[in-house]
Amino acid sequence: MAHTVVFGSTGLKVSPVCFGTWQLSPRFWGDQPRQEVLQAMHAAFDAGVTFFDTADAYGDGLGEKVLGEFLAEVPRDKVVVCTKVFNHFRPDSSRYPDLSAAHVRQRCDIELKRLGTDCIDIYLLHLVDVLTPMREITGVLEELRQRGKIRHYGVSNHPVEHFRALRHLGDYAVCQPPYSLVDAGIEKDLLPYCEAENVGVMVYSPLHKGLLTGKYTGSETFTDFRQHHPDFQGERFRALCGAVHELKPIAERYGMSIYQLVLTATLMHPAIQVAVVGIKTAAQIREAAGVMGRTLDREDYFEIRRILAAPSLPRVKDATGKTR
């Protein structure tokens, strides 16, 4: 039987591993062959992962379209499937952002159309729009919710202050935030907000772009986005690198790939469900599902986080200018 855990709020039974499709996005990881995509999509399922998260944003939809054909060649109520709105989008592809209520309503049929299926189990605010009033982007999702096009609705991106003030308009039942073992900061606020309001938190990155996989030596260049990430860079990188080594012998222990125990411990945290794990090929989900409903002794779980903060790593400045 696969395993599964309960989404918050949502009710909904989910595997707390869930397939992202952010890599369908070629101008940030390049050309990904998309019949390997779609085996690993099936790899996943016979797996027991039954959640699939997407957007209109990765490859211009083509994440959307990917996973739609996947979506119909299985049992449609045996997957749990989640996309985002946000960009409107120009005829060069060019963006920019757009949450007004007529946009959603277009984008929302458009996604709908794209995934073959008459309703989104999840369907969430990619980013911030600052321009479009939180009423009316409040009162579109409700609309499409009464109409029978979602099932519940959320957030991407959002800090705690802006998500608590949109709880407070309409029943945002799930977050998805980036979060990682050496990127933790929402543990801070938005965590255990969520915690104590029973919000369903699936997090994207646990494994930190792939750096905390433990398969590079801190040698290695990049030609995707990561060229220009400042953890994938110099002495830092190396530095990284040689942390995620450290957790060999632990994960050893336990029978696991780093992978795995980094996984295992991130879904640890009581307030995260779900991690989002950027899949390429069925090798790669095989590997992340083998950690459903597996745990860690608490005093592994405190050592693992004490290596990766690596206090001795030289530290930099995130996008906001503040030095972590």
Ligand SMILES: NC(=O)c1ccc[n+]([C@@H]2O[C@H](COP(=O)([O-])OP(=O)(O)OC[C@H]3O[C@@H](n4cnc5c(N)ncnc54)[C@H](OP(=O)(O)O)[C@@H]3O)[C@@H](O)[C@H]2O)c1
Contents of the next structure:
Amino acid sequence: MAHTVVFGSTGLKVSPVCFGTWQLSPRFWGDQPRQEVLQAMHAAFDAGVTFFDTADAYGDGLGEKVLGEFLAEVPRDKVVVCTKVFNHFRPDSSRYPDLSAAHVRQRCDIELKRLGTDCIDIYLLHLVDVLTPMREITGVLEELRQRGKIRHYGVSNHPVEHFRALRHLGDYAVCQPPYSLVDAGIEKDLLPYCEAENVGVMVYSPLHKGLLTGKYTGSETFTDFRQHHPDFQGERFRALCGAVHELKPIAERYGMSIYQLVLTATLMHPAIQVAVVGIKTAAQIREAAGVMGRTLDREDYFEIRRILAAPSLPRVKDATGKTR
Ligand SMILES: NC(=O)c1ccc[n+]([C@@H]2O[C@H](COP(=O)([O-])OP(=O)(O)OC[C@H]3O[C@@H](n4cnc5c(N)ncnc54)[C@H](OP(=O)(O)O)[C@@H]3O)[C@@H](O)[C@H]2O)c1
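Provide the structure of the form predicted together with this ligand, given the form predicted alone shown above.
All chains and molecules follow, beginning with the one already shown.
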């Protein structure tokens, strides 16, 4: 039987591994063969991965379109779909934030059409729009829910204080923050809050954009967006890859790959119900699906954390300016 978890207060039963479709954004990841990603979605479904994540922004709608093609080929009620809203797109596809009610209403209709569905299971605010009042944003989300266009709503990339404030105004039940074992800052604030409040947490980039998969030596160079990412450069990249390779003996004891060991450990945090993994091929999602229902000994979990927190790693500033 497929392995599922109850997704916080939404009550939805979802697979703890969620298929991420950001890889269908050519300007970040280069061109992915559409057919290969579609095959990977079917492989996911066959392996019990029934939760899919996309966004209005991924590939300017390509992510939602390809997911829509997949949805047309499987029973809709067997799949949970999460998508996001945020951008106002100019004709040249440059963008600016716009969560105003009129714009969200319009985008939601476009997204429903691309997905070929009459209801989005989980609808997230992709980022913070500082200009639209929180009451206006919450009002339109409630309206969409009452009209049956979305089932649940939540946020992504919102600091804990912002999320807490929104939850005073509406039923924000889901949160999608970035998290990996080398970027675990939200363990200090957002995760304890979500755990206590029974928020459905689906973390993104759990393999740190591929870095924790164990397939890099530290000498690689990238042509996608990782060519500018500080963790994929020079001494820091080499040191991180070295630490990741130290995980091999632990992985082998569990009959797992390093990728699977890291994903299993990520899902052990009590606040995290779901990990959204970025997928390009069927083989990748099968490997991810293999961790569902698996767990590690407490001692090994903390050994993994110790290895990946190696103090010799050169420190960098992340996107928010914090040093890690
Ligand atoms: N809400 C947001 O703002 C936000 C932001 C980012 C992502 N997300 C969501 O989260 C998802 C995951 O994030 P991410 O793409 O950064 O994730 P990730 O899972 O940390 O890394 C994905 C990369 O790992 C590599 N990979 C995947 N499976 C593998 C396997 N089995 N073995 C070896 N390598 C493997 C692939 O890259 P290579 O094959 O090129 O190495 C893939 O592109 C996205 O697709 C998206 O749905 C959301």
